[in-house]
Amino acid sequence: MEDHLSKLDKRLLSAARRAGALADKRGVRLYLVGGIVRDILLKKQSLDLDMVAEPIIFPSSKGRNPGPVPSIGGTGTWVEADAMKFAKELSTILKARLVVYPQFKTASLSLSNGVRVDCATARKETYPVSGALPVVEPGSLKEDLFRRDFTINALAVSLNKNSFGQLIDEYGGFRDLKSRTIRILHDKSFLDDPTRILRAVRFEQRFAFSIEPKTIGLLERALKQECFCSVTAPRLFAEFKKILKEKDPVKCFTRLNQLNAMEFLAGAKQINLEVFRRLNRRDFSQDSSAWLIYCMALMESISPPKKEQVLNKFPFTREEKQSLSQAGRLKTVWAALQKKDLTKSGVYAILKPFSLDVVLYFLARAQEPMVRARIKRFLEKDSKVAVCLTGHDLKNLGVVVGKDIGLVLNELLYRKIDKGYKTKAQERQWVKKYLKAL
């Protein structure tokens, strides 16, 4: 039987083997599950290990220790694998920081080498109503895999010694990986959890896969039933944000437009993506704040009333809301930056009130060379300028009123930007001249 973990990153492999050894010792079946298995088979690197401990059956006997991992089958007593206890013991072995989530019966371990291990008990789930959070209870591995979104994410690999690296494929996920196919596991999947529509598109575009015809049909049927109305705004926002964090979110939103699946955002089945496509992605790195810049581009295509609805609907932070609102002043800022006689300090005064993300957005949207050059200079040089003199220094030079100190320091900063003062002495000399001229 092929060992699918043989080429795993050494850090991950070490953690997986030690976890498997502990599982053998404790009589627990342990598996890697979900996205990590998919990524291993696609030869993509990750530092996250998602582990599931499966309940076991052994013949009823008071006080009996399960011992070695038994075979499934027959009748007997279910013994729930306690992922939290297992994770606590594993954290000691791996010398990892442990965080426990009692309400979900899960735990996370963070290792010093960057590896993260999530532990959970195998679960089954039912959805009381469409779009609601599921009711979860202990289950078998097969049931745990069945609750996943797509077949390619419903794969597992054994970590126990006698089957280490063995692939468990209950629903044809390996076949769909090879055929580059996105397929849901059952017909009610999108109705149970409409956010899977967004995930289907995200995975399809990330891996250059195709959503298979039956899945497309069920997706479209769910949309006709206005399935997004049953999902809470925070859950929709979480998936929306993940799309914005993709390497190429333009492809994802183009596909969502094709599927008439944009209603979750602003109430329309499609959205104008012209601005989104014109965004110059070379002007900002794909870091933690890039998603917000992409969001600004989407918002530019939405009418002000709808934009206000989006800002109130989704749980943006106060700072994010402010940045999204500031981005709406794009054309006004561009017009101000096109004035030929504008000084460097003048550019500073225009751009300083905006957050860094908003300024980066102004740059990524700008086409006019002079505007781009002025924004770049502000970002790379002038925004970092600071005066050397302090309020105490100004008092010694004769400035008395506190308000005047702030005004003088501000004027000094502008002069330093324009003249390029390098020393404290140059600043002091300018202040003396400035005060004499008052």
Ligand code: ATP
The other form holds:
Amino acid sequence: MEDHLSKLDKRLLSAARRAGALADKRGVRLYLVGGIVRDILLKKQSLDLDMVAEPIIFPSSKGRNPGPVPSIGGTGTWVEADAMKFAKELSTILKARLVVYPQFKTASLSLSNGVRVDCATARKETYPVSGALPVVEPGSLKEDLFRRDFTINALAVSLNKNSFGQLIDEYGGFRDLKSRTIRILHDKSFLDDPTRILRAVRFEQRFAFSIEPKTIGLLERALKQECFCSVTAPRLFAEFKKILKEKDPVKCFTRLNQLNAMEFLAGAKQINLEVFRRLNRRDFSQDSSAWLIYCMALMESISPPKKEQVLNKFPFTREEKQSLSQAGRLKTVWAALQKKDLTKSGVYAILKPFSLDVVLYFLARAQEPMVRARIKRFLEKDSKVAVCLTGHDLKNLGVVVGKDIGLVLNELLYRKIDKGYKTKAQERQWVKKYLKAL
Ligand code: ATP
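Alright, leaving the form predicted alone aside, put up the form predicted together with ligand ATP.
Whole complex next, starting from this chain.
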């Protein structure tokens, strides 16, 4: 493992070493945990470091200076390692911006070189009710790893100097990484937290791994018990959005369909993915709101009342909701864009009321060459056209102040799009002519 850490991005390695040195000084046992360890072993780069500080066991009473880091497996009084205090000190050393989340006892550090460090105290979780939030209390590293979703996400690497880079593999995660397997840690895992069903599929499809047979059996059993009903909408939404943000969400939804696991969205075990598959991804793949465009395509595959339910259930922002609703006007827009004698400003007037994401969606769905060309021209050129004359200029030319100004400016914009005016003088000339003709 030392080798893997030494091949880490220099910025990460330096932050990890300095955090380890501070942990030694403060008598804290510190580890990298979760997805970052998985990604290091898979040789995938990330700039996020998740660190866990383990509570230290003192043989006698609490409050004593902990001294050197004790060996793993001791017994005595638990003393919570204060990750927030540790993070605060680390932020000074790394010259990082610090945000503390006291309710979760975690802290985030943002370094100017792009590295992000999340610090938490090792904890154990128990689920008194399936699907509900767990009861959290301080725990050992082993317990912290046991609360995780899959063995491949339950690996840790020590950061303390004398064991820097040592892999801690309590649950066979390394073996599962090598055999490309997604495996839960215990039989109740999906019932405790059904969002893990979505996570299992997401990791399986992202890494081209396989969910192992027993895990599949338990996943299906949880689905039969309608496990999603017990999970709050924001938690489901967070995982749904992560799927939509994957490089290939089509694969994930196809697999969820195959497992009859789409119920979390609109109540049906499966969903028609025709529209979703036909999206022309090259039209929007670079776009930061690609996830929302995928979501528009999914929403078109469910009935309007169900779509309304989903829009109300999930915490979309107001703008996202509006875009998702607007996307439903696709067919009307296409019909309008197919008219033969449409001017450039005519296309502009049709597309301008929609947000950029929605226009990109219209494009990604369009097959007809003329419709595609018109939308592309709008996106690349005409949507960026702006009038040079101001309201003040128009007033000087004799336009009556009030709503007329807006109307004339709009008319001028349309003419500019159609005629391609380049100068202010051309615009002024058009206004004069326009006013004469009134
Ligand atoms: P990604 O590359 O998608 O960010 P990740 O594994 O880092 O993958 P996160 O959602 O950031 O995913 O979670 C970080 C870690 O927290 C996981 O690796 C896993 O150990 C743990 N975790 C996250 N969600 C759950 C969950 N629902 N149940 C159990 N453990 C979880």
